[in-house]
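Heads up, the chain below is alone and in the form predicted alone; it's given as structure tokens.
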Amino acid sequence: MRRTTQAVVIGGGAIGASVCYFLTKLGMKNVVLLNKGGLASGSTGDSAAIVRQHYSNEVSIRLVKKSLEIFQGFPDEFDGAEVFTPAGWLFLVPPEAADALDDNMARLQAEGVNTWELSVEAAAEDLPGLNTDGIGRVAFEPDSGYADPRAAVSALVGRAEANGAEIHVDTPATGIESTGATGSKVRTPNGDIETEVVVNAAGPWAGEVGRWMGLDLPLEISREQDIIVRPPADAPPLRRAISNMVDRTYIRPEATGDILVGTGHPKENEPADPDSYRRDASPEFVRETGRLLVHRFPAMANAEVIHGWAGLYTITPDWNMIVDRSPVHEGHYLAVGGSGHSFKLAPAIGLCLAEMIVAGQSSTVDISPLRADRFDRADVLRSTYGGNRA
């Protein structure tokens, strides 16, 4: 392990491995990851990993819309990985949030994202089976979808190490000792790495090591569910990405015909320790999705759960991530408070916030929104929708 560093990266999930990849894209090759378990072992790798650009503030969408374009383009940065599948998106809406829908489809289509409403019955011939009760309006986005969420880590790592990277699993940072103004020192069980800079991408433990860093952070943890059923063979196959407003669910096909199902917000947020809590979905919750899930798509009326697993959200006050320098060490930088969002935004977080460490400043987006000291300031972000819609 290297004993001085420019860069110490403390997460290997895809904000710490888009922001290490990134880095060493901007020619600081001198860079450290450590990650406590594997990579994408965390929040990334339970994510059911929907790339919708679909918000309803400028920075994310932003950022989304650039995130989408590094991931389609990720056969051609990474040697050929296919991480993304274009398999494009419908937003289920009730009609009492039409006025909402309206607002925001203006203010995406102003930002140049490709996305128009669909009439119900054109929804429904585009999702066979489909129940439109309670359907009131339908947004479609074509180049969304979804990725694979450990093979998108492991691409941008594997090119981060060949840039120069050190790449470290298994190996937890233990704490943080400050040196000087802009000088640290990150402990690990190997020993201790000086550095110049230390990204906090930390995820769920991101608290933990903002405490190490001087700040007590805005963020609350809560244990978050999903399935995969298999569909009945007669049942009509499902190809798009579904957020559905009506019955707070998500769903997507899966590469082997399988369908992931999970439930959105709002919702009551389910407290979680990061080092200690239930992993698989419980009995409560397998059977309140599948029902769900019927109601929606009767021909699922005998579909299989077979897997279910938790993983956990790291939620701000706002449902927006902070991303920023550290309010009190000029050489701490904040890539936390995912709320459900971080993985769609996370290689366009990533680059944005290499530039800043590298430049002093985001050139591809203005991350400013996301600054580390708005909920101090009340100007936080607020959601169109609400709750975690951002």
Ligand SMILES: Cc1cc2nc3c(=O)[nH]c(=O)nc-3n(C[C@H](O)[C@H](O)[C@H](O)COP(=O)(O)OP(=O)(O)OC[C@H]3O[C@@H](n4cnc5c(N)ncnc54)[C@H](O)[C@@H]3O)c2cc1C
Given for the second form:
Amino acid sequence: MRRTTQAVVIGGGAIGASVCYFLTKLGMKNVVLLNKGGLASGSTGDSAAIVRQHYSNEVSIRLVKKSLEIFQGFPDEFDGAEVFTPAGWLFLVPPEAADALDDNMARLQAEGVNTWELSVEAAAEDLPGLNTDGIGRVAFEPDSGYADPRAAVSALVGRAEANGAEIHVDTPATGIESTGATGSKVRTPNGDIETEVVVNAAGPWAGEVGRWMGLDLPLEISREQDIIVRPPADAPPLRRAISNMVDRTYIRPEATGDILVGTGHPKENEPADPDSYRRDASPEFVRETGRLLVHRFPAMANAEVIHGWAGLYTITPDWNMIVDRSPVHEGHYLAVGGSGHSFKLAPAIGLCLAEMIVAGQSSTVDISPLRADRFDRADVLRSTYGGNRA
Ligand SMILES: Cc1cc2nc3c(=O)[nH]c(=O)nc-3n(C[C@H](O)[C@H](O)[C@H](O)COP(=O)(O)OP(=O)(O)OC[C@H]3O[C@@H](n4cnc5c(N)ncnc54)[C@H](O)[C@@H]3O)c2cc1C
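Can I have the other form now, the form predicted in complex with the ligand, not the form predicted alone?
Below is the whole assembly, all chains and molecules, this chain first.
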């Protein structure tokens, strides 16, 4: 293991992998990434990885647009790695959210997002077997879809390594010692690493890493569940990714033809300890999520639940990430608080934070709205729909 580096990235999920890759791409080759388990073994590996652009604040819209461009370019950039499926995305909206939808669609179109409204009848044609009860409006994004989160991390980290980074799995950082205004020592079980830059991309453990940085980060951890169901042979195939605000579900196909289903907001957080929480989906969740799926797609009545799991959201007070230099140490950086929707933002977050580290500020997207001190100044980001539907 290198003893002296320019940067240590703590965390090998989507965010850390992306920061590490873009640092090396921008010319900072002497980078070490530490991950305490296997790559993508945190929230990223548990993610539904739906990539939609329907956000309600400008910074997120710009970040997701850039991320989508990067996902689309993966095969060229990463030797044919096909990590993204442009299945198209539909947003099913109840009549009472019509004003919020109008507001957002105008903002999205002004930012150049390729999105338009479908009539409920057109949506029913596009989604065979859809029960249209309660659906007031439908937004459509033909270019959105979903990704394979583990394959994305693997491609990013593989190329970072080829560019000169050192990647260490099963190697936790165990502490950070400041060695001056900018320098630090990162402790590991295999010895200390002297570094100019430390990036906290530790997902649900970012609070602990933050404390080593002298910060009390405003992060809450919540347990979140998904299931995979196998549709009956005679059910019409589902081809799109769907966010269903009417029943609070999200649904997307798997490459196998199975279907991933989770439940969205509004709902209560379920506080969890990242080192010990229930990893399987509870029988109540499986039952209720199955019921909601069958209500919306009655042909799924005899679908078989083949798998369920729980992962973790790391939530900030305004449900948007903190991406910034530390307010107390020049060489420490934060990319924390994915808040249940930041897999899709990871490519652009990694690029923008790498720009900030290498050049002093991000140039691709102005990420100052994600600054760390916004909660002290009550200058938080707004969200039209609440929760992780930021
Ligand atoms: C069930 C579920 C569904 C989701 N669905 C979506 C979705 O559809 N679309 C979307 O965009 N987002 C979704 N998300 C959110 C998304 O997955 C996360 O925002 C994103 O993956 C966070 O990535 P991360 O790299 O910050 O965290 P993580 O993936 O958790 O990575 C952090 C890494 O840091 C490592 N680490 C921690 N402490 C240390 C240490 N001391 N030393 C070394 N390594 C350490 C961990 O091992 C871990 O691998 C979902 C999340 C869940 C749980």
